[in-house]
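Just the one chain here, laid out as structure tokens, in the form predicted alone.
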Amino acid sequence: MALIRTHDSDEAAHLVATGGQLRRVARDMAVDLSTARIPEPGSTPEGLRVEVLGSDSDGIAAAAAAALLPEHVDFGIWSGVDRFRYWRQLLAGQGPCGSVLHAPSRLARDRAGGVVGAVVVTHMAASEWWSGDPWIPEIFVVADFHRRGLGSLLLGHAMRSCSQGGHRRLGLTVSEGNPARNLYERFGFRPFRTTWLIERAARR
């Protein structure tokens, strides 16, 4: 099987109509930091602490896996992916999103020191579709800690730090059907590009 990535809706429709299986629809979103209403720093939820990201890639990988429940729209995307290798590469700046920006990136831990959430902000290189401003390749909160304001706290910190650093935009990608999109839109993120990921039999 081959995975085909396209940003063309007509091509995506043709690929599906001719036997391809739609694996993911993702929206690239961005917020204009010069006009957005960036939230003031909030209080950290009781029993948690927020700190610099650090290099605990294995602990973060395990927490990220725990944050993605089987019913989540992105659960199947990670099937067969070595999460520990992925996070080691991301934190080392070896992924496609570029090097980690440590000021806007943050890690949340519980009283026992376990990772319960994180936001990673990187320097995404300029391209034909992106301005070269910061990008959020990963933001998550472990399911047991939802609805405590931690996601808003992490995202707000990333926005404030990037704005204070002189950056105009901040971007991220969210899958269609991911409820986190509601949070992003509330913080001023708007979609600007769609990606279809389609699986189909490889040509012989």
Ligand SMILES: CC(C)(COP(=O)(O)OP(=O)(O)OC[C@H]1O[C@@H](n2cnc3c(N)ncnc32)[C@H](O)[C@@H]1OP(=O)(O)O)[C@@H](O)C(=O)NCCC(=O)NCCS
Given for the second form:
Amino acid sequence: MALIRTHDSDEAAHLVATGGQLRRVARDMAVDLSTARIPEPGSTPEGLRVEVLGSDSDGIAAAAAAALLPEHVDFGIWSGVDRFRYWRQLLAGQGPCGSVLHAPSRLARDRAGGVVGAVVVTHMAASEWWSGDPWIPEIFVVADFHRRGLGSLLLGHAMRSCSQGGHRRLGLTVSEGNPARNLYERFGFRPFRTTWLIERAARR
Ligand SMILES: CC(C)(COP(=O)(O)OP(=O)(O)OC[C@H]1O[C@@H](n2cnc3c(N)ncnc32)[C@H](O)[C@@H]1OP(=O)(O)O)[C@@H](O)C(=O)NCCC(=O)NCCS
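The structure above corresponds to the form predicted alone; please provide the structure of the form predicted together with this ligand.
Starting with the chain above, the whole complex follows.
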């Protein structure tokens, strides 16, 4: 099987019409920090504390897994991925999204010290499709703590810190069908590029 990545909707439609399996539709979104309403600091949900990201990659990897319920659109993407290695590399700045920016990144813990959420912001290199502004490769909240405002708090912190740091834009990628997109749109993020990932039989 070959995994084909395209940003062209016609090519994607053709690949699917000729037997390809659509695996993911991903939207890159960005917020213009010079015009967006930057959220004020909010209060942390009862019993939780928000701190610097640190380097507990194993604790964060386990919590990130607990953020994704089986019905989540991204659940399948992670099967077969070594999350512990992924998080080690991300925090060490060895991932495709560049080195971690510590001021806008944050970790949330519960009373027992367990990781319950995080936002990671990195310095994504400039390219033909990105301005070189900060990027959010990961934001998650453990499922038991969903919809209590923690995700908004983490995202608001990232936006405020990037804006105060003089950055103009902040970007991220969200899968089609992930309700997190509603949250991002509420904070002013708008889609600017789509990626189709299509699997098809390799040519002999
Ligand atoms: C996205 C995420 C970080 C939001 O964290 P959170 O603490 O639940 O966020 P908040 O409580 O501040 O805001 C929740 C908002 O997110 C959106 N949302 C996120 N997940 C949702 C779901 N399963 N169903 C409906 N709305 C959802 C809604 O807009 C919701 O607002 P509402 O409660 O007023 O309807 C969290 O849902 C999560 O970890 N999801 C799994 C991992 C993930 O998808 N990460 C983002 C990858 S791009």
